[in-house]
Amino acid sequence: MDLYSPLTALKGVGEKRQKLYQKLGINTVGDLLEHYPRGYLDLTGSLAIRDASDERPSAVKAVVTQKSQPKLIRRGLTVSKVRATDMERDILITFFNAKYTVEALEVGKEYIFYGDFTKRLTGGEMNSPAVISPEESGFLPQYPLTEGLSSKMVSVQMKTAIENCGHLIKETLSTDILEEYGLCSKEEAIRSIHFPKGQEDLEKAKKRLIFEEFLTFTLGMSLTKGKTRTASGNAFSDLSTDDFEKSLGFELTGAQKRVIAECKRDMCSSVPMSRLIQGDVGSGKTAVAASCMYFAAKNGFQSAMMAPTEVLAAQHKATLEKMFAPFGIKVGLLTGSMKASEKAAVKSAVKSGEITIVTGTHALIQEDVEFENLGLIITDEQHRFGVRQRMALGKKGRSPHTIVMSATPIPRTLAFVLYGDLDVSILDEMPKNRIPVKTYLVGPELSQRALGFVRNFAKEGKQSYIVCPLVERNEDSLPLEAAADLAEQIAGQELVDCNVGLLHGRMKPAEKERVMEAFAENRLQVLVSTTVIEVGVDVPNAVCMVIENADRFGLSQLHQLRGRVGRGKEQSYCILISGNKNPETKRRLEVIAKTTDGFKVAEEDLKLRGPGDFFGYRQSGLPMLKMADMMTDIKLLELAKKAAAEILEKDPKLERKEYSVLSANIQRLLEETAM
């Protein structure tokens, strides 16, 4: 047995349960020994039942004195009682459909039991708990499970495997790098972190395992960094964008002007620029990022901006074609549903120089796509294409600089880890007429009043949105059927005297176009949509919106669709409501509710949901932390980011045989992350 059999060289393991770790992602013995422990049973206190903590897990150890027969109190549900005393005081345990486990219970023998305990005045109850020999005392692993599976059975297989292959893990770490920042070796934190010996070994291996976590990645992205910087970009003549900057209508932000002078600085230089411009919901980058195209064309480049949904793409498009228009500088629009004569003309533009800026989706980098001269590539909503997408799309031009927009404000830890490879730039400056949302959390019993609130915006001639969510965030279907219910019930009843829109994601892309085209341009004066209005949509004369089941989404997710309203010059709202009663829940909206900025909003998110789940998705390009939280591993991540610099220093591309085991980790992670 090596670290690359399959789970079935393991003792226990038929071909059944290796169908069950398959689903965690484990199938050889290497990648169970990386299956983590979520958390421990810590068993090394107390465990008499008068220390035991009232209404909260407890572990007490005691001798079973009696019991009961199960009974059947309805179809399906058994229920068994047992008694149990450490000879001071007695608990009274009641298992449901447990039949098995209570029948391994033997009457005069000593058990620990762990579970949550209520206090009463001669010891204690539990309900349903987890049942755990006397020997197995110290911290018990509690791992990621999938039904079928338990952590016992899991903790069984792991020690077999530790015992074969333990001493076959490779150190992935140079001896410098593990003294240097007193690291202990990979299979000492692999054997602890499994079956620590006590707090100290634990935190050690923690230590060790999140280390590694955090500098195989930035090693990653510094090696990213470093192919598209070493190449010869195109520098840029420094010529004025003052007439361009004039044309708008608008006086920049601060932030605005320093941001553009930052991107101009970077084209001007040869090598190509990387640069993330990240801000709030209407802090302006697109003002920016077609200053930067300006900037392109007057040098005699073309620029791209890839966009991810067909909507966005052509609202780009239009917004730009307004802006260029007083110079002569033709836009055009790339999309997967145009037709075939359509795309052809646009291909034809693009590649003799005809079109300088083109929108598009993913159909921009498709192989037969051919600029003359790009220079210039832009990326919107970075978090929804991987890096490798971004890079594909570099691939048409001879090194062209890089801009990727973010509008989702991203804490600085986050960021670094999604964008280690890029030089950021922050929007940390709204434009001076914008007004705030004034937000509202309310529960199901107001829904009619928010209905009322949206029909008096319609009397006034303004418009609102009705957002409903996903039923589950991981189903894999939109729940069409209530929002199309609700838009048209509300149609002929609440807002009979309105004009009700419908949008979701299964629509075609044309018709989502007619359908945003009519909101657009306030023909319908309400629109009842899905999440596909999270990004792009811009209606100045929108003010309200209203969302159901506010507490499915994400933070993040919610301070992006409020962004949907608040684009005019009107004070506009917009209306949370949830029937959630939990605390925490309540807590989370509520959060929303009090503040506007986004970075805030993110960061509070970021605590929360933790970064896998941090745009309400698990996203491309987002590494798999096993161990490592970026919100309270912030020292570990700094140290890993120091050793990072100290090994490419020595070796710029990680040839040394001492860092061959890391390299081909780094490599594994870079396929792993379409990177």
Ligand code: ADP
Contents of the next structure:
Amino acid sequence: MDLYSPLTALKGVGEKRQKLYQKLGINTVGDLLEHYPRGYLDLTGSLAIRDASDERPSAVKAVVTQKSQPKLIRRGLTVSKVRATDMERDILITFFNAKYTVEALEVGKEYIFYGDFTKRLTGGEMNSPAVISPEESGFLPQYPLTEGLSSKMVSVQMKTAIENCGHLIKETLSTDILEEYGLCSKEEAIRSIHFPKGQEDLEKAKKRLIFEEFLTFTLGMSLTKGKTRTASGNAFSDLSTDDFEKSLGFELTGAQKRVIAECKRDMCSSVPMSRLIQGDVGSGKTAVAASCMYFAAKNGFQSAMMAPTEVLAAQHKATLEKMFAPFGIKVGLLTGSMKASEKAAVKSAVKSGEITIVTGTHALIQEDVEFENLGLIITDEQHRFGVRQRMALGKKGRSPHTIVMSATPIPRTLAFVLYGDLDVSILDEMPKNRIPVKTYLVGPELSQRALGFVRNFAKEGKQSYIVCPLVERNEDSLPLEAAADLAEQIAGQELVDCNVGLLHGRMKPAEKERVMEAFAENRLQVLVSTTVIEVGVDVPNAVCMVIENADRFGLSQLHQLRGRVGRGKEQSYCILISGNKNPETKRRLEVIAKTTDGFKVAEEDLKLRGPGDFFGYRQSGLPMLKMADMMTDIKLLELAKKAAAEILEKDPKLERKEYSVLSANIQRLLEETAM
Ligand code: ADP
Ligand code: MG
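Form predicted alone done; form predicted in complex with adenosine-5'-diphosphate now:
What follows is the whole complex; the chain from before opens it.
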């Protein structure tokens, strides 16, 4: 047996189990060895009930004394109670829908139970703990699984694999790197990651594996950058854009000026620009984009600006049209749902060069729009676009310069993983006139007061948003506010003297546009909407936002929503309404109430949800680093970047023998992610 043997070479793996492993992408013994645990059950501490903690998952060893028949509580939910003792204290265990687990438990026998623990006077309670044989000890690896496989099975097969093939594991890093960065060998790391002898052993293994992931990734990015960044683009001339910037009606912030200069410098090179602009909501990304497009126009090139929603695309068009009219530069709009004849007209104007700047949604990518001479592509609110879409865009035109704008401050490690192929500019300064939004978290009993607040603003000529989690109340009878129902109700009652509008994703684009326009022109004082206004909509006269069932939204989403107010010179308010009593939920919402710093919000969000869910990171088409934890491994990332730079200095194309395994791994990574 070797690393390339099929899994059936292992004892205990037949054809059926082989199929299950295949589902996890594991085909060979070597693949299995690289299937790392996602965590461990820690049995290294005391297993006495008295020592179990409320604060983290605990393991207790106890003898079962009693078990009840499963009781059907409601459809699809059965509950069984089990009592157990360690002769000093007792535990009461509740199992949900765990018929087989409970049947297998024998009265009079000893087990280890692992899970959340609640202390009680004479012992404690546990809900649906893992049941482990009393002989187990140390760290029990928990693997990513598929139905039909258990961590126990995987670890049994892992043991066999390591016994037979452990010595065949190839070293991937050169000796000098291992020495310089104090890393253990690959073989040792793999043995320890599956069966750590202790905490220290585990840390060493993790450090080594994470370092290697980051190093591979960093080198991969550097090599791709080197390859894709050839001098195939249009080098613009460094013409002044002062006249345009003076016409904006405000003084650009220092950060805006700096970022515009960075972009202009890039565009003057024949190596196409590939730049990410990160700036919190309201930091003035549109003005930066506009200056860059003006720069392109002055150089005789067209620009395209992509937005994630039709509302936003239409708004960009309106904003840009105003900005560019004095300069005789024509702006067009192109969205998926426009009438065929309208689309055709815009397309032909884009092709002839009559339209210099075109804004639009995905339609721009998906349909075959031809440009006369496309020089710059800007993608707004990047987190809505996958990397693949970004790539597709890059293929339009003859290597145009590209800018990606993101309103989501993402932690540095994650940013590097998501946008490692881009250079980064940061808008870290808010326009001076900005007053932080005051945010309050209140219970549903204060809804009426909030509406009163909205009414008073309307009387003063100021506008408000009311955001709901649903469009229409549904059968599920979840007690959630629905935009359509709420709009109808308040228009007839609480806000009868205001003009109330409704905006949601199911409306026709033309209708949406009409509503947004009416709101922008203050013909509507109150806009009841779903999250369609989350991104980018800009109405400076809107000073109040009420968010119903705020607990239904993610933190970053709430921050984005809140960014719709506080865009003018007035004090703005955001009222989060939530009746959710869960302490964790409350804590989460308090984060939003306490800080207006998008960076802090994003970090909190990432902590709560993990990188997997962070803005569809998983769908973004980038590699899931197997080990690296985006939040905590910044130091290792920095070390790996340093190592990568050292390696590339010595051997820019990784041709030396000592880097051959690494080089092959990089290749594999690049292929997997189609970068
Ligand atoms: P975002 O970064 O969220 O896309 P916008 O570009 O929509 O922000 O800008 C938000 C608001 O701030 C707009 O109304 C814009 O006109 C205004 N603005 C942008 N830059 C400045 C500035 N330097 N000074 C004052 N107001 C500005
Ligand atoms: Mg914007």
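For the two forms, the rigid core is made up of the largest set of C-alpha atoms that agree within 1.5 Å on superposition. Computed from a predicted model, the values in this text were never measured in an experiment. Residue numbers count along the first chain shown, from 1.
K.L.:
So, does P134 move by 2 Å or more at the CA between these two forms, with the core held fixed?
P.N.:
Yes.
K.L.:
Is G443 displaced by at least 2 Å at its C-alpha between these two forms when the rigid core is overlaid?
P.N.:
No, the C-alpha moves less than 2 Å.
K.L.:
For a quick test of reading the superposition: does R83 move by 2 Å or more at the CA between these two forms, rigid core aligned?
P.N.:
Superposed on the core, R83 moves its C-alpha 2 Å or more between these two forms.
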